[in-house]
2 protein chains.
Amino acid sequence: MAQRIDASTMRQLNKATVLHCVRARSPISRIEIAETTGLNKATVSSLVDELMDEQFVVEVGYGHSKGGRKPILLEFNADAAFTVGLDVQITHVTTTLCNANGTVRWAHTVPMDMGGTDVQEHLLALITAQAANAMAAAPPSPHGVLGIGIALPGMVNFHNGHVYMLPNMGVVDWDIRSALMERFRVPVFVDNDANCGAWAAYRMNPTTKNLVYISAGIGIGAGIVIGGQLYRGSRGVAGEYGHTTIVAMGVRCTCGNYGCWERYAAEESLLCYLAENGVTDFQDVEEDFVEKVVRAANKGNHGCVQALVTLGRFLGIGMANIANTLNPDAVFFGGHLSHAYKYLLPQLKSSMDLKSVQPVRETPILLANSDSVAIGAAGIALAETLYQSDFVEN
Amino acid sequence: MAQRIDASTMRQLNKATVLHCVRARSPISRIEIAETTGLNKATVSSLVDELMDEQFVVEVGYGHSKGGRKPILLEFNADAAFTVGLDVQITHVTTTLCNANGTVRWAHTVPMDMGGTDVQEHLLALITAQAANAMAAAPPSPHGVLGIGIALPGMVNFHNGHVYMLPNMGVVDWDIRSALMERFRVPVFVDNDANCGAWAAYRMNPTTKNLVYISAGIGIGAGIVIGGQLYRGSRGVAGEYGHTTIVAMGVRCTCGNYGCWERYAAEESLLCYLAENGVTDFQDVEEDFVEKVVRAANKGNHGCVQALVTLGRFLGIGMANIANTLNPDAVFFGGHLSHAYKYLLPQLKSSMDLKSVQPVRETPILLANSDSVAIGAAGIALAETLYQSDFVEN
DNA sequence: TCCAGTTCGTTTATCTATTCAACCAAGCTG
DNA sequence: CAGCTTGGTTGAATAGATAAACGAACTGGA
């Protein structure tokens, strides 16, 4: 229950509103904040004072006079606090140090050699070492590193920090969050990689309050942002689009069912389509598989182009399904396969146009930033630690 | 922007919290409210006073003493206000008068004869007459009838009150809300029938904060409740599950695409499956089509049973897709086809079990109440007019 | 029957945070 | 430089929540 409001929570909320306003519209004067938020200018002054004490807001100079005293311009001091974000993939781990605006201040990628004995111990050691590096790289700041966010390629329950399953890593039922919390003095958060990507997409496009981030690679997952908040579902596993049926009675999937989307639109599917088109250069989904296919297509290899077109068509079917059901402001396309966007995007857009109901036809499909998963992981840690300035709407 | 909080909004919110508490836990004493909400008992007393002035809360007697003064028990006065809800279907219109708890106090169903000349004028006249009847049937109450909610079978934008399209009625692009607002002195709200069903399902199961209501009949639509709020999407057309592809390169749909879910799991599909199983008694989707098939199945007609099983299987595929992607607390099954639940439900459950990823396998599939759409329409009108007690969490 | 102890609910004083109005600061315009 | 305008601060007024004291009503034991 709770949800009661007393004077101090009222102030907290208003302070968050002011901070949000500064963040969104900086540089901005106190008067403008008062106008946009509806708060009295006296209140704004007092809240800004507090925020300046906490060094989240700084005065950066004067604006132009409109016939009277010049306004003092305020800005969000993004370097007042940092968080660390890790993107754990099967082949490598990317670690970023982001400031409170989600700007990357330090980044590092190391390969992942899963050859070891105990996968879990290996993962823990790797994550611990990388996060420690990032924390050490943080410049001096008033609040330091607030937390660590970790994106994992599998089913993860954010709320309890449990891994349901990491396919391709052979990990099942693991309380990774507790294991990591012991190793750091700052809070640790774990989430699905697609959720992290979705969060990054939202933070970079704050007006896009409803969006879906598709992570297409070895599998297909999605992160869903609704009303400016990550929607994780009742058990934290929303967004498992990979195993939705798009071809009833279709090809058998590793999950035991038939006709799953990721059986038709993931990396391994591309391998099939290549074979169907007479391209036999690729035997396996190796490290730079997608990039190599794109390079071949660029050189005019017709089979590669055709395979990519087929893949795009099936990817588009699933995306149209998403547009029809969730009617988001935009769909972001990420994951390893997004490196082939040049060939895939036209197919995706045409599927969206053909397959979706009229009002959602123009749903934009946008290419996600390649390091957005790690940035999003850091962003989730930020949102969870820094007071919920995101609780407050635009 | 806005979202600022001052003393009076604080009080409003706390008042809503108290009302919510009374509604959820009645009969309840002031002390218990203070304990569950965290508010001070003096504050609770004062807020309860106000709510009693407004007659939303009444004292109903005394509770048992715990060794001291007996607590005064409070209850929500559900009959303090009413709303009207209409479920407009192709064959008939159901009108309900509901109190502030969503309890039906008056209901009436009239057939819809679409034979007339101007469909829109006809609809307006019918809706106006029925709603007026319902309002006249309202018993005397302190707040009277607060608003009217109308569930329409098609694509509707709740926010601007526009109809995108009512298939089977031949209506396109119609500002029905404005037309109706002129005719009443209370606010009118229009929404998709599935959204109304979803809202009713939520109000009857307030702990089920994330749910999907499937309306399967001539077409298939869904209403989505996320975090205790209806999710309508960016353009108000979320939930168009009927035209999601479940059989890529499958049978052609009326929408122009191939393999849409509602091509495999709506009423007309049942007709096909009947024919495939040698049942030729049914030529068309007439009034009581589904009921008749069920009756025949009950009498042991094997072809009818088989057809229903096949239908259930395809319905289940789509439901599993929903469970995988939205991971709701429950899926509610409504619409005309739900009359065949006896034959469909086992298939649905088995599909859910087979087709969905592990953590969502036990997602319950519940049969929706048959008059839930009209009740939900009234409920939406209530939520929009009565102060947003639903803004407040449990 | 009376009194101590307990619980429920109200009343009064205090505190916190917002707002309003007055005021100072610093610019522009003529 | 005077008059006006805008930006920002200060102090009184106000609204609402809380804490503590108090009254009401009940239980149980002597």
The other form holds:
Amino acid sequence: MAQRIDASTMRQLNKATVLHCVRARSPISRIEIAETTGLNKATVSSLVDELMDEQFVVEVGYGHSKGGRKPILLEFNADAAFTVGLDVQITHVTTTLCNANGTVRWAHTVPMDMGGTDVQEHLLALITAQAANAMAAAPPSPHGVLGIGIALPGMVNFHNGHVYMLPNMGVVDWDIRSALMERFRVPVFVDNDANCGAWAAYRMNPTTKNLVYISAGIGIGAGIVIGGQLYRGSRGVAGEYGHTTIVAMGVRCTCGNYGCWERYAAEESLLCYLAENGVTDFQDVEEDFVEKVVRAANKGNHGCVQALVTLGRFLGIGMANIANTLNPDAVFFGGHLSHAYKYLLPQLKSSMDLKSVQPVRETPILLANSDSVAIGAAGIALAETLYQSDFVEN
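With the form predicted in complex with the DNA in hand, show me what the form predicted on its own looks like.
Only one chain is given; partner chains and other molecules are left out.
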């Protein structure tokens, strides 16, 4: 049965479409908006006037005439509003303040130290403090901070903000969104970190409408964009490739399964491969662990190079599985392990050649922006508050 949309809802959808069009194609005239969106000229004119009153759109001069009066050009006012994005990882939390165009205006990273503390209470306090700092850093604007996006390393239901499991933090069954909503006067949105990274990768590469973002660090997850929209699955946990089995009788994982991809291609795995190659300088996975291994490899440490080679082979197996099942336009490689991209990429490509079917072997494996997850979290908050629609496409 078709869903009926009333006039008010339709106007909001049309307004979001016009705003997105101006944002994506500035500078642009009213007539060009009508031609691009298919809306009639009167509707476009009325909606533009409303957006100008709200200061999301401004006039910036005249375009070229095709006969008659020169058209007035419009531009998106990116600093009319801001959103906050937090990337919560096992070792650190990165917070960004982004304007309405996704440009970072403020960013800060603090270490995560949960030793001997209640994990949930510690996370709530840390997230609250960092989000408040970002909001305080927002410059004066017509609309201030519209919302907060939180990216978590685990299984999260975006629609209700419920955490099923943060396997590497020991957290299960937690209504974190409700707890955060009590602390802020703006909407809060909670999603998986890889989903946030995928959304940022898509917003930075809008013509790449089918992509996978791999977040590889202490854990591994994948964010999936299909047709320009995030795919989360029926319960919000699509993309948990880190917990797919690549070794049938393998090592036990924190999720309870055996032989998970995450157990062979994450930071703890690198620590094991270092020990197997006689490198004993690293005893634990600390915040700058990967960077230290890369520096040692750059100085010619053969054991570090070989450990990275082994890690890359296992990462490549998982990427080949993803390419075989989803056939994306590109795979974006992010997370802490992406700091070793130059050592891992040859192995990723080699595994793709060996393990994937011929039509997907040339799938590009691209290095993601280092702040993709935090930027994506802010971007999801922007899409849900400013556009108030299901991610209006270009």
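Here the rigid core means the biggest group of C-alpha atoms that line up within 1.5 Å when the two forms are laid on top of each other. This structure is a prediction, so every number in the text was calculated from the model and none was measured. Positions refer to the first chain, counted from 1.
The two forms, fitted on the rigid core, differ between these two forms by 2 Å or more at the CA of A34.
Put the two forms on the same core and the Cα of A330 is off by less than 2 Å between these two forms. Here G61 counts as shifted, since its C-alpha moves by at least 2 Å between these two forms after the core is aligned.
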